[in-house]
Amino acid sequence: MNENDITTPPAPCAPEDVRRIACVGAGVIGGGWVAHYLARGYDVTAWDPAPDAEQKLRRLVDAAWPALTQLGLAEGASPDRLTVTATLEEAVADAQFVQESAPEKLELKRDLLARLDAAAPAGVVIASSTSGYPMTDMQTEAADPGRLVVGHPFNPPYLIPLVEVVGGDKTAPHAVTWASRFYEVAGKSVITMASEVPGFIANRLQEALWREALHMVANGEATVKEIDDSITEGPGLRWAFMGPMLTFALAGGEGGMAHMLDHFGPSLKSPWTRLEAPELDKELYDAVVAGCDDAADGRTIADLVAERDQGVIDVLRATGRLPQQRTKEDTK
């Protein structure tokens, strides 16, 4: 980030005082953000260029609401506080924060962020839900790039607490600080990254596991179901409350990570993983799709979404990590 950037004015209100949020892009991620913000008691305006966007968005919110109700709704939370506008400009006209969730196409992101910058009130922070692009690469066409930050969630944003926040070379430091605090107020668990890393933190780790899984399917070493079971019945149970680094430290017994590295360090040279991505040819494509159909065992996508949502709620509840609820008292 550019520490000398003084052209971007401070946000017009404190993170705790935000009441109106604009969500631009209303697909799976953007719709998940809409559901989250509505459940936290905000007024949300949304825009998406797809002709059937509003119907799909409202169906997504309706489908997410039972899970959000279990988590606990903020005072005044309601799907009725959603307004879908006809234009991008209408959506952001009086927004106090803007969440962009357009498809992962760099030129599209650049153009859209420039349009948002031109339309949103001065100083309002604009965050991108990009899964991998650095903000430095996306803010190139904006007149005021200082207020553009990455706010990378995990799917579904209405359930998974994590948001990774980072600015680009032209992002004003105070915009990053403001965005991180806003996400905390909005009930998220925030990692404020010190510098840009392609794919951020969690996606890089997730991608490594994904590539290895594809190699095993491609080589006939494991089925889709076996791969999924190996995580849900194995390390995934630990990762729900303790990350891989501390988990490995415990493998060292009383000696901790130091003993673990001394004991298992040499195995790092063993050819256990193949991190280069396999060729996604038709055979592998078909095998992965068929494997997922087999693993679903007749359950529809809607069935699986409901099962996933309930599972996340159960884990959050069991580990004591249900988000603190935002009420009017919290913001006084």
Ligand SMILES: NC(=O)C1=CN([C@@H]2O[C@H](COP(=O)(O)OP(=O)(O)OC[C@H]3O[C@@H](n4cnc5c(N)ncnc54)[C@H](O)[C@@H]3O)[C@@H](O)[C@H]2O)C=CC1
Given for the second form:
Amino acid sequence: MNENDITTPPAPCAPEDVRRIACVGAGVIGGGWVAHYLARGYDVTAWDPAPDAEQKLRRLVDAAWPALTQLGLAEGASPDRLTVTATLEEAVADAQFVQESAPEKLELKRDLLARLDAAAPAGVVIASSTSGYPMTDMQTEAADPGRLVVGHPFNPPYLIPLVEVVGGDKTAPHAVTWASRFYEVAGKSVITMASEVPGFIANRLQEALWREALHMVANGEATVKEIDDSITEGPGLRWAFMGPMLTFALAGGEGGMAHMLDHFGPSLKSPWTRLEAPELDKELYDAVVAGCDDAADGRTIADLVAERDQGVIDVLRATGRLPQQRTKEDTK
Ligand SMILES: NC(=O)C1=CN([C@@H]2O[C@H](COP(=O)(O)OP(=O)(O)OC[C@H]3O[C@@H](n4cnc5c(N)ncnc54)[C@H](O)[C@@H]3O)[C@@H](O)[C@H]2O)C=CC1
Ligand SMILES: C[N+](C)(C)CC(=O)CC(=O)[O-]
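Would you mind generating the form predicted in complex with the named molecule now that we have the form predicted on its own?
Entire complex below, previous chain first.
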């Protein structure tokens, strides 16, 4: 959308000045957002139509609080700063940011986002936690679609840092910029996507793995336990600190990603997955090699190998699969 076509007013306050957040839909993810925002010292209003929603929400926050306390609470943070309202309108009336986390049903999201848009103060950015719907498909009923963005979290939002932010065709670019900055200020790690793609980035990757796993179970090729062990005892150990691209660059030894592609590129055509492999043409080859160089950010292959090896040892230790490191004091 052209910035000149935008009628969406700017947000009434800067991302740094937000104090009051509304969370609409308070199940697994909405409740997790509530816990996160409370721990970061915000005042939170929540609304959820389920009759037992308030008890469930308060139980979720209480259960999360010890972990959040361990991580370090913001000054003044308290579960007492949560207000559960009787109506959606009350929840958002005074909000400076709205996070929608209602069930993953397109019609429901369309109607709810339109209701939130009608009730929230002008310009306030409204983010949807959707796991995969493009905002273009959800913003169809809203009077001001310009302030609607996707803010896709990971479970539980109070511990997993990533939020993927992206707008739809009718989202004002300034709303996307505002939301990304807001999430950073609120302690999240943000990827602002340049364009919409269903499932965003991380869920497309997770879903590919998940579909392949389901095919293997359905065909009797692997058990559920073998699938889980193959990740927790294998690649999952590396993915906690190094993504799949740089990890595979190290499979190319001193030749890095270029050698990895020369060596293993042909196996893209082997029947290793049920997904169709993309053509490994020069453009893709160069983009992957250059992307790895960018991600390495000046670190040599030797630096990355040392980093990976230490990371795997740290993860093995942290998950109780290696003895905790003993200090000289312990061994006296
Ligand atoms: N569960 C997960 O791991 C993740 C879920 N998400 C997304 O978060 C959103 C919520 O999912 P969950 O929390 O898992 O679902 P959930 O089923 O745990 O919670 C949904 C909540 O929405 C409430 N609700 C029902 N109708 C509503 C309405 N019209 N307006 C407002 N609230 C309504 C329900 O009472 C329930 O408490 C979905 O869009 C989902 O795709 C995103 C990331 C991870
Ligand atoms: C299962 N899920 C598709 C709803 C998962 C997510 O959207 C993100 C996550 O927490 O992995």
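Positions refer to the first chain, counted from 1. It should be emphasised that the depicted structure is a prediction, and the values quoted were computed from it without experimental measurement. We call the rigid core whatever largest set of C-alpha positions still superposes within 1.5 Å between the two forms.
Does Glu16 show a Cα shift reaching 2 Å between the two forms after rigid-core superposition? Result for Glu16: no, shift under 2 Å.
Establish whether a shift of 2 Å or more occurs at the C-alpha of Ala296 between the two forms, with the two forms superposed on the rigid core. For Ala296, whose C-alpha is compared between the two forms after core superposition, the shift is 2 Å or more.
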